[in-house]
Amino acid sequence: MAGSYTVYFGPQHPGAPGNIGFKLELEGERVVKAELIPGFLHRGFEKMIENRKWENSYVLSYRFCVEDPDSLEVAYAEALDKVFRVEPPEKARYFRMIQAEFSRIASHMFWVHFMAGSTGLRTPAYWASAAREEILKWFAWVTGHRVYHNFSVPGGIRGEVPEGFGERTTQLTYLVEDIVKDVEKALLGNRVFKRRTRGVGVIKGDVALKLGATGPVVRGGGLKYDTRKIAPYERYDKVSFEIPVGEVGDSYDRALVRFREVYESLKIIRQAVLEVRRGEPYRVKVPLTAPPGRGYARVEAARGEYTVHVVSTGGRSPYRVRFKSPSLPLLTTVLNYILENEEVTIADLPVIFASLDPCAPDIDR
């Protein structure tokens, strides 16, 4: 192309969406094509919990993502349910859906950092950093671990909830509330932040979904598109909450989706925790050998849909396993459409890359 020429950014740049890599094609200040350099991070999870057994694959099943493991997590869980033809009880399934919705919080709370970060504002960075802080000291007392927590496995959960559960779980929604507010004011009520996110990186909810994409980036163009609605799993279709949505499609809705999506799930885990009571069964067993068959499973994850699909031929590991990220089109399909129709400056690109929240080791699993 006449006039133009190539930029390489990252995988080393504070602007870049974690160690990952792009091939800029550019006019002037102008960012006309993006090509994504993937690969900084493999390191094979897939294959190795392909040579595992069966009770060893779970601490790999989430460690691909960092930010919002939980949801992996539960997610590889219901596919081994499956696998094996057990039925989790009720408590376990309802504490599954707490679990994946603090990690979702926690993971929105991380995101704060990136945003706000893309746009000169550390501040409410900071503030989001002590409501992440309070999920992981409650996953750290009811699970023994702060990032990742290998608690929700086949047939159930790991173990017993502690004493005081429903209680401390309650409480802690509402402090992590107060501090969101506080963060949500900071960041989207700033002129600086509107001025860099209004009317940048847009797309339609249906058009994003045709790419590829789900979660956040679709439900922030307008369109209600969430599994744990449209396909319910564990115990989503007892309780109520609702699907916020974007009305631009542009940064800032896909900012505003994020922090309206933490209410929700504050909600869904006022509710569960109604159903989890201690001394109550909260695992079924599983045999050290799974039959022949397959399990699949569909979940929510904090960057939208997550599927993970398990074969079994009998024995003692699993013959494939195949997990499909929600980042990989958010860096492709979807950042290049973005890009084709709209003037994005070398200055706009790191706000994109923050708004559309991508998890770099999903995509080198």
Given for the second form:
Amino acid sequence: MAGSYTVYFGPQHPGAPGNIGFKLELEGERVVKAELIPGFLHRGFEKMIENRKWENSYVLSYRFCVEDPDSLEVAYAEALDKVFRVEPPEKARYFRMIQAEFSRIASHMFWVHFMAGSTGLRTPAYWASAAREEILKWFAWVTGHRVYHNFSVPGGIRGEVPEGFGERTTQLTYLVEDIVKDVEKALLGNRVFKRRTRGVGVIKGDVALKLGATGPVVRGGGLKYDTRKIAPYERYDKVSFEIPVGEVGDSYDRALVRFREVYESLKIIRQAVLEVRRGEPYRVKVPLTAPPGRGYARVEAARGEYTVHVVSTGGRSPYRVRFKSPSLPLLTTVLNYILENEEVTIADLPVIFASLDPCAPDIDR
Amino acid sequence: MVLSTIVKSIEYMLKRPYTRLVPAKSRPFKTERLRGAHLLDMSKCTGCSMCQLVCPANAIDMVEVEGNYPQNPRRRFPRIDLHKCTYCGLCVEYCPFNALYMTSITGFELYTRDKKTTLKTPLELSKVDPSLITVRREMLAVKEVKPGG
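Output block for the form predicted in complex with its partner chain, input the form predicted alone:
Let us now look at the entire complex, which starts with that chain.
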């Protein structure tokens, strides 16, 4: 009989979700407990933002999640709008939605690499990269940068949209949809993928929500929980879209929900793009000093709900900035719940990590 | 299902590749409003230090330059460390005299192990080709001034 022993997993391991480590307690091949070892990427982002002035603090606000920076950018901009008590123009509101949704799609396409890699199906991941590449090109065309766009600022958006914005954006949504359909068919329809993911890492939506998780993990478990519907920000109340949900709550359902979400995001973009017209005002000037008060924003990012809380005491810098990230509960409470209630082997662990899709820098900040 | 994936794979193989060999075979991806290395107009800069104050990465410091600049009696101009710069464009946005621009110079042109070559003095910044300018202050400045949307 195999004895019980302790193994360190990560931070340098192909199956580890980013630069993050685990202390695994094993009984034979079964993983009994996983203790998270975070901190490899800790830079003190919140303090760094507090040490900068209002006008340049937002440059740092989105830099701790490479895959999905725009949801954070939108969240911080919205929190500062509330601190400065300004109402951004409608065009800016709709543009922020397009930006956040494209970022969600790019993030999900990046996730295909992890999910496909952990199940040994490399081919569709490269197609997904093509979709991501097209989105990054669009971002470079509109904002001037590929990854960190720095375009949503307090008071609106930073510049006028380029000529032919509507046509190119709509075209891009159809191009991305074609690629995503191919990827979905090749990945979710594959027998190996189904065997590796069905019944692995089961967690119900209501349990996941109680354990602190949000996003596709909760929706994959069958719970219709989406910040865009329950507490609409920007103009999500003006567009129509569905919340895709899974049934069982296993790794396959979470993957399915992510693909369905991409189609819903494309639907949102096609509706929002009609409201972004050239020539309309896009930004309201905000003062250099903020009035005393608080700003609080919740956004639905690719991995779940981000909340930003900014406190101002009337100075030139924020007094306190706090980010709540969706990734930490995924690797602590949710992961240990799965390990307690299911027989998880070492080989299943990378699949579960990939299907939970945590972002390591987001935990450490 | 596997067969259809193989057919699709062959289709993708026949398409133009998305990856590009930079700099061996192709230039870096450029767009019309790409935020790249800076250009300084020394005939406009008054040495007010606004760019230095607003820079989130502390990439800008003000240095004294030899020569005669009537609008800038202290002859202090920004020196930019392109290794520290995040290319956010705040210096261009906040420059009150339209003296700073951003150009399409980016990517491998800036990549070097010798950090001395990326610390650009004001004279070096002013000698960049003006035809490469991509970002001007008008593109980023606020059009709507009244609060309330």
